[in-house]
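A lone chain, given as structure tokens: the form predicted alone.
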Amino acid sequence: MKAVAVFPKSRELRVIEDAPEPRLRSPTEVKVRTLEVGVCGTDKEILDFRHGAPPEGEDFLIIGHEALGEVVEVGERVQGLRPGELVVPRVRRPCPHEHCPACRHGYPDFCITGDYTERGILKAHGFCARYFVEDVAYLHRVPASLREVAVLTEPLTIAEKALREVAHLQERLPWEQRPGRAVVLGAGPVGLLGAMVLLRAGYGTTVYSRAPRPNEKAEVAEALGAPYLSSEQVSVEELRRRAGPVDVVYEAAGASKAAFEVLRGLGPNGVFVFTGVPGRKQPLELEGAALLKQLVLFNQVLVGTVNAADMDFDAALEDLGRFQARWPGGLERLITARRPPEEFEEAASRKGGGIKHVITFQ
């Protein structure tokens, strides 16, 4: 079958046309046919060859962890599924330790040990080949309606577990919190997905990029009801200005300095998600007493962000389904282009720009 993968040993990236087919190996396996695939920063970084590690005893491995498909094929003890049903899989697998509690009782995003897998990145094939398989425990079935945008689901995750962190902090404090400012920094697949979230939620939501204005990411944003800001253009003390006291921020950025900068504009009692693991070395000055007063003075948070649990694919189709109703297209809007497996350097590195890059498989 064919499947993108890439050699860490050879550093390169190739369309492999006669990759093993998988089959079901237990009960509980579904096979699935892959449609689509969304390609991001991490898929960057692997092709860079700065992260990511085949299997054990494998020199290849088969990339994208965003993805779509059809169920051909299901094992004897699978209920709830049945070929022709349309599902998205989760990425991270638990790790094998009884002392690790997060994945125990099944959260392996938080995981303690680091000796997890995660299909398509860390030792552990991904979805960009023709077939896959996994258990129906890690599927989640998608309905017909969302087929052209059930791919972001991946990404919305990210967001929907950034703001169901955002709520358990914000019980702290002592009386009850209504959903005020909110600020993302990036305006990305994951920012302008946050966003939505952030809006649904209630949040009056700001997005803060680098690019100046007119663009097509801030085009969408605006489209959402959510402002947008250059950084080129706008302070972080006019941002401040213009959006009030920022009760979150919602990095999605992956840029240390730029962070760090949107930092000092967070209000009081305020919580910081960071989301980006940044793509390139920057030189960053802090000003640490000053930081460290901040933080203390206002009561403030800082919350590192990795991966996504069950419910949070669960939200985030139930949310695909929210935004198709509430912003007709917008979901649309945010793939920029569909393209077959042989383009997938060209998608990761997005030549041409856009927003978000999906391959496909007829």
Second form
Amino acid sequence: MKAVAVFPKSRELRVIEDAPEPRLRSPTEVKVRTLEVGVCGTDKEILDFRHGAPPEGEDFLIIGHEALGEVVEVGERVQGLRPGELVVPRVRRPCPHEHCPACRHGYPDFCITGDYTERGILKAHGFCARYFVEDVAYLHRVPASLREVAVLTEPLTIAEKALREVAHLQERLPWEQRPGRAVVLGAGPVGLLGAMVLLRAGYGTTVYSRAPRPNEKAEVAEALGAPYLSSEQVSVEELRRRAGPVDVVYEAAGASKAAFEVLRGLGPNGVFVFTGVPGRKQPLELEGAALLKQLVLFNQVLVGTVNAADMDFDAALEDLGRFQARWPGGLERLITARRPPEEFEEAASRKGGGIKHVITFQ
Ligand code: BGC
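Okay, that was the form predicted alone. Show me the form predicted together with beta-D-glucopyranose (BGC) next.
Below is the whole assembly, all chains and molecules, this chain first.
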């Protein structure tokens, strides 16, 4: 079958036509025909051979971790899924260690050993192939009404988990804290999906990103109801003046310098959520004393988060439906290009610009 794979030894990305077609090996497995695979910054890192690894003993990794597919076959003990139904798979699989409480309780996103695997990223083949097989426990059923946008489920789970964590963290405040103001740093798919979740949760949300206005991402943000400010046109001080005291910063730019600059704008009792893994690794100089003073005197929380658990996928699928109703056409606008598997590299470098590039299997 056709699959898109990276070969780290020869540093190549190839479309292979003869990858072995996966078969059901257990009665709880499901065979899925891939429809679409979203491409993100992590894929770019894998293509640049800075992240990821093939399965143990193999020389290539089938890439792709943001998938939507159609069930073609189910094992005899699979309940609740039938051929023809749409599904999205989760990414991370638990480590094997008895002493890892996170993995043993079904939360490999909080794994403590680092021996987890991630489909399409770390030591497990991904979904950018004609077919994939997955245990039913890692699949989520998708309503047919979400066919055109469900490829966004996985990146949306980042925001779902983050907001769930923010809600937990703010339970430390002994009064009922209403959603206040939020700043989203970065206007890529993770940022814009984050803005949608924050708006849905009731936060007055501003998107702060590099590209000067006017630009497409700014238009999308503003159509959602989130003012867009460019860091090239508006300083952090000005952002603070315009946005008011910021209760939540949702960082989705993967740029450490910008993140720590915006941290200076976090308000009293605020939470700063980091979701981006920086591509560029240049050192950073910080005014450490001033930063620590700010964190202490204002009871601020910094939290890093990686997606996501079972419930975050369920929440993302529910939210996709809500977003369709609230912003008709808004999710579709995040998907700039649909490309064949042969154009994975162009999708990863977002050739021609835009927001999200998606691989489509015919
Ligand atoms: C994926 C996560 C994964 C992370 C690091 C992200 O793009 O969405 O599931 O844990 O990359 O590999």
